[in-house]
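Read the single chain below, which is given as structure tokens and is the form predicted alone.
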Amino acid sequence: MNDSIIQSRRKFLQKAALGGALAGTVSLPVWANSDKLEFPDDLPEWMRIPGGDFSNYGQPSPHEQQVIRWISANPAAPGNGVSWTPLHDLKGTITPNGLHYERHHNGVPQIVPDQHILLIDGLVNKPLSFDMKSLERYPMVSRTCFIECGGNSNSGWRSNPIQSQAGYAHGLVSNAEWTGVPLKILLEEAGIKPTAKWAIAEGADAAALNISIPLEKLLDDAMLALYQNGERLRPENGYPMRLVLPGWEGILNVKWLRQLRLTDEPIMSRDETSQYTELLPDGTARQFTFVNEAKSLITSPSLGMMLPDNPGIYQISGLAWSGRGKISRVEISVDGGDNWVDAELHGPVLDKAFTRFSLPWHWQGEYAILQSRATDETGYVQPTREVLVENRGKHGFFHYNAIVSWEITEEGDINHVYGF
């Protein structure tokens, strides 16, 4: 099975160019083989009439209306729920703003930016408040990083594999360029008292979500983000300001931020005790699990797609990310983990950000199980589901990062399975 993987792009291009029977014969237009360039008379309609008018804000093509976030909300409280990024429909690494995943506890507040204030108080020498105009005067930085909900991929804890498309099972994660003020600047201006060890972050939504964050992280690479992919934050992603804590679970990246109160201990709120905390097999609780561990996902081919009847060369492609740093390696298996081959990592490979990987695969119509396995720069290796369950038990709901397996049948159908 391992021999069916083409181990270099050069070989892939050679086979694609010389072995038309493998990938299907490409038919060129008649005029392309002629010395004189002549266009056909039957031009399509859109070449016969003037195009559309300008628009003040661009929208996707109407032919791409199927590329959407899939929503799951509480019928009794529609503002409480999630929406998944359709990772299986996207290429590259940057998530469009309109497709960034969402997690709301009590709906999206419609904040008037001129009336929104951020307060920094508690164990500081001088409590400070900031409005939007004052923040625009501070130096800003830009950083590309992912944000992943601690509940992403939680269907993997089920006894039977869920049959949902890749993004609709693992898409509570997105990757964007964030621009804003390094939080360290604002905290140091307020003056941090020696006893301060934590900050309680609170959002301005109707749930007034609040959670404890170690001060050390806020002084490291945390950002008060005002922009996403070059434009102001969207309301569902925290407008007019939010926390961005690269590599740390999404609940800590508080949206609509209104207060940072420095304290000497965590607040022990709902979202760090009864939620985002897991009972382990030995009876102890796993709490304050801040870092998103290394993870990868093959997005193509994946469930919801189908390989045609004719075997040929296909690109295995997907995404890898780690809250510990850069992705250093992604391996691909087509036989359920018996053999592994290194995939190509598409640059730039950034710290705590999506990395796109790919590998040409010559499918010959045989049964296969596709898997990807990520390793980050710290040496952490993405575990199998068997190892993850052995270490963590089955009482958890959060922080699932096991290898994902796609079954390819001889007919080209694709299913989600738990290995062999």
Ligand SMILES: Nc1nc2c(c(=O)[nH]1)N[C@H]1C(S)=C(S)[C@@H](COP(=O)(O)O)O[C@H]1N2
Second form
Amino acid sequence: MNDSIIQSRRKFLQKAALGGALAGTVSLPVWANSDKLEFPDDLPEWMRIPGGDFSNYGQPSPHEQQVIRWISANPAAPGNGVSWTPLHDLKGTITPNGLHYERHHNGVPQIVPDQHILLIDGLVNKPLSFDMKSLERYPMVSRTCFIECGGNSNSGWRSNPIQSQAGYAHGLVSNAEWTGVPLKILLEEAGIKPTAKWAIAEGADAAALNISIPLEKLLDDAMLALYQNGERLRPENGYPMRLVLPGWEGILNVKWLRQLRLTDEPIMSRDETSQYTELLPDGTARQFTFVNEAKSLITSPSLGMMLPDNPGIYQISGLAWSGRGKISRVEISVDGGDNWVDAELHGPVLDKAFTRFSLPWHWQGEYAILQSRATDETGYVQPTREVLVENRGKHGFFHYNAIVSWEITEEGDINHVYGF
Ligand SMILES: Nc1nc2c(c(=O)[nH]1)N[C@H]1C(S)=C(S)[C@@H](COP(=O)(O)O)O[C@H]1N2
Ligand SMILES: [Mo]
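The form predicted alone done, now the form predicted together with the named molecule:
Next comes the full complex, this chain leading.
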């Protein structure tokens, strides 16, 4: 343990007042007001005049304009950057389409749908092309799953904890219901040659992003998605068609898909060699990791919020997900990991999708460290930061999935801390 870890531990032990703080069930007090039991004499303005017009496409209330994706893009490299889902402002599990995170390598192409085609070629018996009209005739499926960038949460590799709101450090992950054609149907129609083991996917953006995908995954649960939460894909999320590979890291979910070329080996493109690959402490490299490992995050209370008034009952709430399957358990600690209590999982718990968890917490005004720890159905347990750094070394940039710690001060302020 380094000095700062020992210091935070010591500070915690000095300040913690434990005992019965977390309970699976508590009898809820009443938060409602008992002072305003009559309406004011005057009707509110909005009841005295006719309401607003119909709208062709609805927008959130003007009072919700602060709920936005936060953009971090380098102006020196136009079109390259990300925007983050404000996970801390959302509840439930579905990410609204206008708030799905974005990662573009060279901007959002302005594709005219009836001029776009998808080509399937390479090691197939019969190369095929598909336009939007032909795709609409295929059987479609819907499934809810998350997509997470391999670079999500990568500020966790820094030596000091960044003080960003939950979504603006961990929101390169979103969860949507995708509808489209199972890739298996299209590939089998083209006829897969026995030597084919990989597919090279290419996007129709100015980056012409390309990446190698094991054929096995495409024949398993991959989808050519055309719809996102019931409407056509948003341009920024791949309009008019994208790959969705449930549970596999963002980069493989190629947007604006224009080609799948079947091959016998990977192409060794930029994004599977210099990126998304990491040097380990023993000198070997981790490559083609594909799966997003289990992860969880307390979204409320979280940094940027406060525990406003007095000590009392607060609802701890957050999200858990795993690229290997269903979340089977989320535990919560309020004392920096010494004691853990199971949170309630809000059903339905879906495979490779966000699961909302919650647990009431009786905060008695004490110094606390809030953490959540996810376990998935394979038995994989989300690691502490210490364990993750020990296994993966200090040169990491991708695939950070450690437990996140929120420090609650006696004043109710919330900070991001390491060392637990
Ligand atoms: N054609 C293309 N596909 C792409 C990208 C891109 O820049 N171009 N970015 C990839 C990366 S790194 C991620 S994390 C996801 C992001 O998907 P989203 O923007 O819909 O959230 O798309 C992937 N597919
Ligand atoms: Mo990504």
